[in-house]
Structures are given as C-alpha cells and as structure tokens.
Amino acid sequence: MTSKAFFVELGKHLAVFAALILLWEGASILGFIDTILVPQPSEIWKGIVDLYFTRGIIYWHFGITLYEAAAGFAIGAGLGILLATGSALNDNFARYVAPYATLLNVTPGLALTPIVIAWFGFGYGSKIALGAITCFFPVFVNTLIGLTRMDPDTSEMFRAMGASRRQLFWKLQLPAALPMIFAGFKISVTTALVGAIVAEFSQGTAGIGVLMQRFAFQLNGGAAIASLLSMSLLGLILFFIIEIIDDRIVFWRRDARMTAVSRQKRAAWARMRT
C-alpha cells in the first residue's frame, strides 16, 4: 500500500469514527440516550482530560496495573514454555502434566479469585498470581504444538547429517515453533491483563480496575469510560511490545525484515573478511 492510499484509508476510518461520535453526542443531547448509563462523548473527553492532565491521577494506577500484568505474564508464560518443552521432549512428562494444564484451563479464572486472594494476600501477589494463571494455558498449548509439529523431511535431513538431539532442538524444533509461541504470547499477554484487573475488582487499593470501580460507584460515567479506555490502551501497549519482539526474532516470516537482516549479516561478514 502506498503512502497516499494509506492516508486515504485512514481518512475514511476517521470520518466514520467522527460521524459515530457526533451521532452519539446528538442522541444524548436530544434525550434518546440515558446519560447516567451511557455518558456523552464530551463527558468521556472531560474524564480523559481530568485523568491525564488536570489531576493526572491515572499514571500511578496505570503503572501498577502494568507491573501486575507484566509480572503475571512473565511468570505464566515462563512456566508454560518450561512445561511445554518438557512435554514435547518426554512423553511420560507430557502424560502427567497435560491433564493438570487442561484442568487449570477449564476452571474459570473468576472462580479462582477468592482462593488466590486467600493464598497470596491482598497485595500485588494475588493480582500477579491470577494474571499468571490466566495466561499460562495459551503459551503452554501453542509451545507444545509448535515443538511437536516438525517437518518430517527436514527432521530426517538433520538426523542424516548426524545432528544430536540437542542440535535438533535448538536448530530445528525451537525456530520452527517460534511463530506459534509468539502467537500464544499475543493471546496470553491480554489475558494476564484481564486476570490482574479482575483481582483489582475483587480487592485492591490501586490500579486501573480500582479506579474504574470507584468512578462507577460514584456514577461518574465519563471518568469510568475514560478508565476503561486506559485499560484498552494498556492492552494495546503490551500487545505491540510482543509484536515488536516477534518482528525482531521471527524475522524470516516477513520479506522486508528478512531482506534487512540478510543485508546486515552480509555487511558483518564483509567486515570480518576485511
């Protein structure tokens, strides 16, 4: 897509968005929408300005929720990769681990909240733990599928060339599984955020979930929706961080990145020869 086509397409999306906002605002002014239940866009904008600029209270809560979600994701994804790798390399290990992973997945995270709070207390621990629990399974499943679905011809070629089991894992299994692993990351990073916010709703003194709950109880719909949009912003930030890392590591899936990396390696090789 050319830059001109991109801006034309962007302009169309912005025009549709502006029309919807104007329609929403007009319906609220004319009384077709109950503004107590559904605040006007202008009230939501006032809430955003108040949270981010006038009082600036969102940043502290934003940082807390970001820390809880990131820590929960790191723990849950780390355990998912570790257990999936063990399951892929050892059938006996998989036989005993997979049923418990499935049981954890089918148990609703919301139902675990009181137990998690009883185990980890009312501080950061319960939010991080619930985030880790909710994000574990997507990483576990995607990693396990990626590691066990090798191309048989390539695998046979590696064995014919005398590759050891370790070389087979690091040179073939893991690189082939990386796209699936990062797909699991993109799913689980948002579920980790959901887990942290659910724990904040249940008990908490700080975080975007707590802030939204306070505004909702005060019937301050504009600020509550502004807090909700802040949750969406946080989710987008976490998702795009994973997307950027994916683009840097799994570069061979994109022609532009593949060309750039090949050019860099060629230049590095030329410098070594000189």
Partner chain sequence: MSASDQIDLPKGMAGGASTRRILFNHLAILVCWVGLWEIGSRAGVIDPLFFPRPSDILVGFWRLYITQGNIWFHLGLTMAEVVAGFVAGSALGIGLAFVVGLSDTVRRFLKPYVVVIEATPRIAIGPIVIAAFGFGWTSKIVIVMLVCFFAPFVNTLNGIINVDRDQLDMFRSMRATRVQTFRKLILPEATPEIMAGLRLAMASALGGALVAEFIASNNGVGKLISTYTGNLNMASAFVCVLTLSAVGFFILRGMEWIDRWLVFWTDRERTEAVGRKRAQRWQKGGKL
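Give me the form predicted in complex with the partner chain now, not the form predicted on its own.
Excluded here are partners and other molecules; the one chain stands alone.
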C-alpha cells in the first residue's frame, strides 16, 4: 500500500470514528442512552484527561498492574515451559504430569482468587500468583504440542545422520516448536493480565483494577471507562512486546525478517572467511 492510499484509508477510519462518537454523544444528550450505564464520550474524555494529566494518578497504578502481570506471566510461562519440556523429553514424566495439568486446565483459575489471596496475602504476591496460575496452561499445552509434533521426515533425516538426543532437541524440536510456544505466550500474556486485575478487584490497594472498581462504585462512569481503556492499552503493550520478541526469535516466519537475518549471517560468514 502506498503512503497516500494509507493516509486516505486512515482518514476514512477517523471520519467513521468521529461520526460514531458524535452520534453517541448526541444520543446521550438527547437522553436515548442512559448515561449512568454508558457514559457519554465527553465524560470519558474528561476522565482520561483527569487520570492522565490533571491528577496524573494513573501512571503509578498502571506500573503496578504491569509489574504484576509481567511477573505472573514470567513465573507461569516459565513453569509451563519447564514442565512441558520435561514431558516432551521423558514419556514417564509426561504420563504422571498429564492428569494434574488437565485438572488445572479444567479448573477455572479465577475460581482460586480468594484462596490465592488467603495464601499469598493482600500485597502483590497474590496478584502475581493468580496471574501465574491463569497463564500456566496455554504455555504448557502449546509447548508440549509444539515439541512433540515433529515432522516425521525431518526427524527421520536427523536419525539417519546420527544426530544425538541433544542435537535433535536443540536443532529440530525447539525451533519447530517456537511459533507454537509464542502463540501460547500471546494468549497467556492477556490471561496473566486478567488474573492480576481480578485479584485486584477482590483485594488490593493499588493497581488499575482497584482504581477502576473504585470509580465504578462511585458511579464515576467516565473515569471507570478511562481505566478500562488503560487496561486495553496495557494488554496491547504486553501483546506487542511478545509480538516483537516473536519477530526477533522466530525470524523465519516473516519474509522481511528472514531476508534481513540471512543477510546478516551471510555478512558474518564472509567476514569469517577473509
């Protein structure tokens, strides 16, 4: 797409957006929409200005929720990869982990919220733990499937060349599994955020979840929606971080990155030869 066509497209999108907002605002002013239920756009805008600029209180809470979600994700995803790798490498290990993993999957992780809070206290620990619990399974199952679903021809080839178990893992299983693992990451990074926020709803003194609940119960709809939009922003940030890492590591799936990396490697190789 040329840049001019892009701007035309963007303009159209913005026009539609503006029209929607105007329609919404008009309907609210005329009383077609209950403003307690769905605050009008100008109220939401006021909430955003207040939270981000006038009082600027959102940054602190934003940072805390980001920290909780990221830490929960790191722990949950780490455990998921560890157990899945163990299961993929050893059949016995897999056999005895599987039923418990399934049990954890069918239990709605969020149901554990009060129990986790009793275990880990009212501080950040419980939010991180709930995030870890909710994001464990997607990573676990995706890693496991990625590692066990080898291309039979390629693994035959590896065996024929006399590859060791370790070579098979590092050169075939892991690279083949990476796209799948990252797909799991993308799901679980949002669920970690959900875990952190839900724990904040239940008990907490700081974080966007706390902020939003407070505004909602004050019937300050504009500010509540502004916090909700901040959560979307947080979700997008986390998602894009994973996306960027995905792009860096699993470079062979996108043509542009593939060419760039292969050019680099070729240059390095040429330097080595001279």
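We call the rigid core the largest set of C-alpha positions that still match within 1.5 Å between the two forms. Residue numbers count along the first chain shown, from 1. These numbers come from a predicted model, not from an experiment.
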Check your understanding: Once the two forms are fitted on their rigid core, how many angstrom does the CA of residue 10 move between these two forms?
Key -> 2.6
